[in-house]
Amino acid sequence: MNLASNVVQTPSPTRRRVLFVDHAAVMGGAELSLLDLAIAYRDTSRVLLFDQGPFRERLEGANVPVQVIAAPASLLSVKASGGLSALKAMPGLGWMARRIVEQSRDVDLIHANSQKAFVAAALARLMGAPPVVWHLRDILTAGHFSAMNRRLAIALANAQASQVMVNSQATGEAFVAAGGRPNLVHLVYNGLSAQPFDAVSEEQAIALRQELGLGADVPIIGSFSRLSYWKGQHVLLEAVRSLPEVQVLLVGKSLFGEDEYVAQLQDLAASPELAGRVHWIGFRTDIPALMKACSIVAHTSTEPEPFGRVIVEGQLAQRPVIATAAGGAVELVEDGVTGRLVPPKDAIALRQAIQDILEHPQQTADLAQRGYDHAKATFSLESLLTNFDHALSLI
């Protein structure tokens, strides 16, 4: 299934009136992408959130009209991997759907940025709300979503969605494989601005290393994502066990009750081979500077990644990127040309890729430059907005 033909570069003369809906209050990759869209559409549109949190603050800081209508706890607490427990959320979904209907009376369409937001918006559509676009940013597989949640989402999409916007071909293919209608799928890759990365000088990167207590010449591998088993931080730590000169930055924190995994990481980091080499940075907003302070940016997801924002960020930071060869990542990286790809969960292959990069500085510099050129040309913020405008113009 080739979705690339959906990507065009024809700008829309006027922007639609959109109600952007997201259940999340925290800042994840989906929210960062929505933030860019909401800023571009802030003169005509607004955002509806299901909970208070940092995302609202970021939107308001960017002068984006935003409203929070607190969803029932039964809805917010449902996990994507949950089965029958999802049934408990149905009354809350109905209540939220009615709120969406009320909020959408003056817009052209509803953009649902998450699965929970989409299910509520689809129910709102049944109640008379405007057309609904599901911006699908997840790969609908058993590894992340229960069979019940997949069936519900697919059934509602086939019946109520005017469009299912996907962030990679892998995401679209998984939607169709799960029973989704192929004619609903429209590919719109995520896009990022290179400016925040270009603005960080090498001198600033070195200064940040010193601030973190690390020398200018120490090899540093950076992991940038929430602390979660499927993000694979444990694979990275296993890979550098036998690389005693390498330091690791773990940038991010657990978001969804994954404290047990964090404890496992802490135990691993305290092992004799790793003690003192793993640095817990937590949630940060200065990602461009932190990435430029690294020697390598590592993406180590154990499951297929829908897109892989960190991969593009690492390329824009002009650092060599090692990524897991699954899902959307293989659409972002050409192995040996714009980065390196390694099999999922393979700490040995990851260790070898790290060694290759550290031992061949000139080839590594060329690799990083090609990655930067590719990311800037293919996954720019301008491309995202052009393709997003066009996708909405079809509804």
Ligand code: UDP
The other form holds:
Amino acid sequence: MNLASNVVQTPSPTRRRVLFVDHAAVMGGAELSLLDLAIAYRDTSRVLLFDQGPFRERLEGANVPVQVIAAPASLLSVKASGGLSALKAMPGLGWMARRIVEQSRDVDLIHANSQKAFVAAALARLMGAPPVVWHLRDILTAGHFSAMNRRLAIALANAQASQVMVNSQATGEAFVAAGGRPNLVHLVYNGLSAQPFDAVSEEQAIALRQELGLGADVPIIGSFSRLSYWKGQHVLLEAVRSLPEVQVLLVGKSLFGEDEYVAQLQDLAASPELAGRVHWIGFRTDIPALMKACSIVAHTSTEPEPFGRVIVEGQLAQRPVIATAAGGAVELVEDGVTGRLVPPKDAIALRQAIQDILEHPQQTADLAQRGYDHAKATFSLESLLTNFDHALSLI
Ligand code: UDP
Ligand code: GLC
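Output block for the form predicted together with uridine-5'-diphosphate, input the form predicted alone:
Expanding to the full complex; the earlier chain stays at the top.
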């Protein structure tokens, strides 16, 4: 498998002309990651979205050329998890493919940022569109994708993709395990700017705690993931049930209609042991300040996380991060060195890790400092862009 490390490669002299395609327009990690790439490429490239939403405003606000072609409702309503969804979505995907062909006449290549965008782009390639890079940001397992969807995406990747760029080794290994060709895989870790984190002072973080109605000294555990079962907020609530001094800050909202899960979380938060200790603040854009207002950043996914931007963000905020030991998360955190790892779905181990961190402030400060140094050195925006440029130069 061609899994290059995140060692900085020589940058290509000029940036390619790229049509970035994403089917979604809500702000998930894939879209936040694409935002940084599209900003770097805005002089030569543009973004095509198939849905209206906040992503368009974020791109336009950053002067990135963006075009939205709203997809037919029949396409958008098909859920990725449905057994025959891939087949039912075919007419809509064909429609998307034709739009991609029209929009890609003046570019060197197409970058597909989501699975649905990739399937449409691969069909567009069959119709004569430029080479396609699939930026695979998901672990292709049964937990997230139906067998039919996986088979279709893998078959199209093997036949039509020029490269499958993966956000972690775990993502690349799952692609190969599902039948993907190893020589297509190219690892480009996500990278984030430390600047917005470095810009938040400890005083600002304390002031934010006050705004949120929380004291300067109370232990606060923050969760910064969208509200979704596999992000495991319920495990965090279980873990702090028997830690009465701990407050929980839930940042984020459901992005893909997980209303039932949100209702379950609300019930759990209303239980006598937790009542008054769970603070819901919805989707926010001031993540660096909020992370710095926390004592601990918790990543609690129940399934292998493909990468997990929140883990690196917690490290950049210089807070101790507890993450679940599966998928790409284990490539970001060395247990006891740059953060803590606990088994997924294990509320008892999570509670123990929280207690350890709160009881050992000096060790915790050292852990957070090493996490910060590691994230800054390994997952910087500069190394992302250099490696991304290099990956595209290979096509
Ligand atoms: N995030 C945000 N506002 C929120 C909650 C989360 O901007 O209210 C961001 C978070 O900082 C991170 C991203 O959403 O950058 C989530 O990305 P991650 O890779 O952790 O997970 P994903 O949701 O993509 O699976
Ligand atoms: C996906 C993954 C997440 C990753 C993000 C950016 O949304 O779920 O783990 O960090 O893409 O690559």
